[in-house]
Amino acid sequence: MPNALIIGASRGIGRGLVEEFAKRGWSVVGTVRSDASAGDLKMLAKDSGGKVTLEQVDTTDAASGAALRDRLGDAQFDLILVNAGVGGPQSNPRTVTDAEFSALFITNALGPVRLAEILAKSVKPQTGVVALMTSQLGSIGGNTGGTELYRASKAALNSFTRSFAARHKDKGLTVLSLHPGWVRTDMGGPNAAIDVATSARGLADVVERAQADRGDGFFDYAGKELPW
């Protein structure tokens, strides 16, 4: 039975991801912030039959990475999909605060990356999948103009992303960024195009593919790649 641990999973692209996995016969690790976060993914957990198990760590606190790290012990996964990000302030380079800048930037890139780090020894090497979600709009070559905070957290991540890949070479891992799509979640709003039930689809077929094919890249939920 593969095994996944998927970051975020407390609601929207993240609880569909567990449940998309689970059905498709893996085992998977959920995290939540908090257990008052949690939702209905305690339901999801208690009547799986313990394909779905939940664990607490923040995305932004080096020290609660740590120490899920340490929870987990020697586990290994066939993948970890790190989903973590917010909108962030509809400003500008010119209006935004540093505090909200650094705010969106640790969220949305820092924190995603150094948990895969931390985690990194987690993953089955030479047949282990990392995938961190990040977005289109992180396309340095997709950009044309609009949301421009947003855009570049995005793009940092991606960047990260790369250079998590080639800093892990030796290990043999294959490491995705994805676009989940426009998705109709809380972030995403109610007229977003696709519901979380398709994204989630798509991603997990992508990762499986990804498991065959050994290639990093930057895909899209329907599998399309990319430009960075």
Ligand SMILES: NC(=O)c1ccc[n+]([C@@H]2O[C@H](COP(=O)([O-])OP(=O)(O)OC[C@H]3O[C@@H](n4cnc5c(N)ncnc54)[C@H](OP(=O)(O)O)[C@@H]3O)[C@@H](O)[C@H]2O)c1
Given for the second form:
Amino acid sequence: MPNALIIGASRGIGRGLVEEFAKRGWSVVGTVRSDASAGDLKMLAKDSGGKVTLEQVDTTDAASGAALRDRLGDAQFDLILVNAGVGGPQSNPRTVTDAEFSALFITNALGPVRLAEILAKSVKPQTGVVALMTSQLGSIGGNTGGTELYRASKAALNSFTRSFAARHKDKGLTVLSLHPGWVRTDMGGPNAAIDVATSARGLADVVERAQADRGDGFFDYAGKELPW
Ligand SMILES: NC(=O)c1ccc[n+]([C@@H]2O[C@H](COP(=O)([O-])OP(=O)(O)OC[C@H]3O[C@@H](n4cnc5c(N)ncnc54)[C@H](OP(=O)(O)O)[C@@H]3O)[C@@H](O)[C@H]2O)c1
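Return the form predicted together with the ligand of this protein as a structure block, the form predicted on its own having already been given.
Next comes the full complex, and the chain you just saw is listed first.
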């Protein structure tokens, strides 16, 4: 049975990914930030017949990541997918405060890749996949303006992800940057184009294909390769 660790799974796309991989027969550990937001995932775990279990981590807190690594012990995953992220302020470089900018970049860029680094030994060498949830808005080539701060945070994440891939090349990991589509979640809003199940199904297909093909890249939920 393949196994996955999905980081940021209390709601939205992360929760959808836990459900989708479990449906495909994977054993899945889903993380929540705190017990206060664990309710829905706890229900999913309870109904999963042991396929889904819960863990806790705050991606902005390196000590919390190290504690998770210690609790995981010798566990080796086929997939570690860091999904957690925030939309951040709807402002621009002229109006954003230093504190807002810092919080956004720590949550969307530094936190995810630092956690991937902390957990790198928990991914199966040669066959494992590390995936970071980014956005097509993080594409520098595709930047047509708007949503400037979020775009920049995801562009920074994409750069960190490529550096992570280069640093761990000798381990034979497959490293993916994933765009989930515009999805109806708390972040995507009610008018978004697709539902969580459609996004999660597509993303799981992309991961399973990458497991077989061993190709790094920046892909959307439909498997389309996106420009960096
Ligand atoms: N929805 C879209 O249309 C869309 C489009 C492109 C990219 N994305 C990306 O897809 C990912 C998921 O988005 P979503 O729409 O599902 O968002 P969401 O509904 O707002 O859910 C965000 C998830 O991230 C978790 N999270 C946030 N900060 C965290 C932290 N510091 N530590 C641990 N967990 C944290 C949240 O946990 P809590 O419940 O504890 O807050 C929640 O589980 C994000 O990276 C987002 O940027 C989304």
